[in-house]
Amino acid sequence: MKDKPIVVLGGGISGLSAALELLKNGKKVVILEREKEAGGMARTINESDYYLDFAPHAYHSTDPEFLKEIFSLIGDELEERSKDVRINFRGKYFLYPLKARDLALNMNPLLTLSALTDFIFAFPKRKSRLDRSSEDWLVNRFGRTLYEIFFGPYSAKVWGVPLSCLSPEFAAHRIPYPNLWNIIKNSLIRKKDTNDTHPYAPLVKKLFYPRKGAGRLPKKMQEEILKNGGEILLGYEAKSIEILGNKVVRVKGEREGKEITLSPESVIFTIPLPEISKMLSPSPGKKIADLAKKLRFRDMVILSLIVKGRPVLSAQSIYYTNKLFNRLSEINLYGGIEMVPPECSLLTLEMTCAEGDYLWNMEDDLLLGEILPYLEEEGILSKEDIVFHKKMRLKNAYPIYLRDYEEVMGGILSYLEGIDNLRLCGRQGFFKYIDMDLCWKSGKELALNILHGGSRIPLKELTYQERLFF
């Protein structure tokens, strides 16, 4: 086992970040990486010099360990900035995370009214409601005024289902604040900056953004492997994966009809975890392949415009309850600084589909054309300003929580107990809803646990929840 490798499939954060920490403990590691870049979701795209990234992907975190890697890694690239991120509600602006003040000030005096009645009659009560979905979790926790006229509305937009159909898992994990009380609370006394998080959508107050784009560490995370003696073999999709008893003994990869077989001491699955009961060989039978078949991603379409001037908008994301777009983003407030012309801002606007579907099939031009009244509307930004536009398609970019899929995912994982030497981790390998900071920890972690045969995450006593790679 000493000359096998540990192969790595998908070169996004996690992949990235398992590599790199094996390495560093004298292991041979090769990744395969579909696409000509690694990166992932956070890679950059260098089109007729401009760089584009797949909508913003900010570092953040409250863990010192991560904040220090980046740093050692792109620390003189980054650029600083505190987070202002705004939500853009029946034409008025609050803002994100929500502030009691700021509902109070900017709502409807007798939608304001509704809503606090609404919850103040919810909240007593809310402990002897079941939370059978994010609509029982948000309804038993903000009122049925808020989620009706918000988090429904919006939600079903970005995920094609209605919040009923989702499990409270999802808004657990995606909601700052855990109820409506606790964002008066949070308004009304004024606490000393902490590390205190959620732990999934982390309150963050600072931003760090390289200047040339989110995948400057991909990039460099790239570089340090190959420094080390790891291989990346780009463009190479992995097709199958061979057991013989309970091991797995070969991995096969493609591209452009040229075939690669590695035989690998471990390896780490990070690309979409659905894909997993057709690789498997021999096949894991009918069972698992319909429980993969019950995992499901939303996909998304960014639509990158290179507009004259900056700054364009008056925050770094506003996110709209009424527009074709979820979220619209200037890099450049991020600290993307150096992507485009210095006299030109980056705009991003994200949409959520499904592969196949009008969105996703849509001509650029076309799409520019049914996003173009949406921007002059707002007083945005006009036709005559826009120097460059690009459409970009991300298969596989949100986890979808459908009610019940902690039970699917029980039953593939039950399954792949039985292979000593098969690992997951990431937001697509591991079914996590998870950012950058995470992805990054869950690769380091689970590197941590093949070469000590343990890790500082007791995994027996966690949920899967609570988990980041398995």
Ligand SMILES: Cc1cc2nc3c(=O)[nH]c(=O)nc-3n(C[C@H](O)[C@H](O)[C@H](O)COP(=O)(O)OP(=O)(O)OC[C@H]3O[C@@H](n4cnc5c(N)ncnc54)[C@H](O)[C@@H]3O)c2cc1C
The other form holds:
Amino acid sequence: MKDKPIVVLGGGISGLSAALELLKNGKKVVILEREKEAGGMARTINESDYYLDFAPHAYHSTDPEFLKEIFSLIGDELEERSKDVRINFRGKYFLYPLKARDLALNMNPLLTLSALTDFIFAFPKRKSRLDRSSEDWLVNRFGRTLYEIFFGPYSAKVWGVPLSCLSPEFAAHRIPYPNLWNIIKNSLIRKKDTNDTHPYAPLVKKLFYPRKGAGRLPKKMQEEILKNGGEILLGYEAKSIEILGNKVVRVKGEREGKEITLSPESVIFTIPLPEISKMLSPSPGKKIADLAKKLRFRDMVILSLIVKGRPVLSAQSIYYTNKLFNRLSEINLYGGIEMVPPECSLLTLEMTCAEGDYLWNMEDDLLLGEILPYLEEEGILSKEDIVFHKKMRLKNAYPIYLRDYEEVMGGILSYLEGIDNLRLCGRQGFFKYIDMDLCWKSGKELALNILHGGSRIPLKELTYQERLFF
Ligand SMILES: Cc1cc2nc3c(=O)[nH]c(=O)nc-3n(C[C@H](O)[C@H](O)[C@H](O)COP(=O)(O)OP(=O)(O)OC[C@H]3O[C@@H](n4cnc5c(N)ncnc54)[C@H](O)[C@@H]3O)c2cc1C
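Form predicted together with the ligand, following the form predicted on its own:
Full assembly next; the chain just shown is listed first.
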């Protein structure tokens, strides 16, 4: 008899990666995915013959294993580009990561002097000061001026909470901290940028994008899963995880009122972690439910615009510190060149929000009406250029690292450790702000862990890679 299946909850990159590795090693796998398509946040949707992504989803990584995998699956579909982003700050456009020469030339001289003085004074003290929050982390490294004029307001808009409420770990992982000496050196000497190194932080500069949208990778992974005998139940929402003793014995899912029951060998949980307390049966109790409620996500709406002309923007993405939207991007500049007709461009505008708030509920036309005047004013486009628009919703887009989140996670994880065959995985399952490469890795490592016991790397400690701030 072929064994009981390993049941994977959620068919995003993490779940697909775990499933594929298990199948290649002879395991039986069933994936339950709530949406009608797999791919999660990295999927591409087809709407009126246009391909739309949930904002740009570029494949960038320093992990040779991940790069080898994406090339073996969709290598001939990938376009390669160098990362090229700007920040619109007080109406002016700046290179990002910030360059001292660019700042000095374009910013108000008094403000530049104040920011620079603060930054230089903060530099020697950065290690000796206590970081209790992301605000502390930033002020201790960049000085108060840059924090007040830039990081503070932008982050409050994106996260919906001040940086003083966020754990220092958040800033440490998301914000490249430039070395003062490198800034001075790179500002004085015009050093030629190499293709894959960054002057201030070991960031990935090279990126890859499938011509027909980021979702090509999960689509291909899905095909491989089916070829290897895996089962993907689309449109099925996982509803309950039943425990007997210290094991999961049953998982129940539902599609349009129709229930399905599976008896798993083990369960891989890649859906948002806070859901777990509602799904476990018997219930883990009030303490765990209360902890789960403390893990918060930021939701997002994305306005996709198909616009006449190509290219429309001067960079792949522009970040805005004081507009309704956080980032304006042109997907064809990332390499998604076959998502809309060649005479058009695909723009996306990202707005963080909370499910049910006014942005979340606003009708598509009203949202476009809110944004259009600014785009017209800046000469980016006019109403007549827009051939199609669609508002897309993305729940649980970003985990919010509130100051006590590590303690909260610790409480939940120690409870779950008591269930032998239930394993967490991926961005949502781990409540970890990781990108697609690390999601893929977390799935693969977990599969290897299940297959061979032990782990090549401690799964809870998947290293973050330094990323651009936003
Ligand atoms: C705006 C934005 C831009 C990004 N850009 C990049 C980028 O450029 N490069 C990069 O590498 N990464 C990027 N990321 C991160 C990337 O999207 C994620 O790291 C990755 O897609 C997460 O994969 P996952 O499988 O862990 O989670 P998800 O993709 O969220 O997958 C979880 C799956 O679980 C399903 N699910 C939820 N509840 C249930 C249930 N009860 N039953 C069954 N199924 C359920 C969901 O439908 C979903 O398919 C970006 C993220 C965002 C929000």
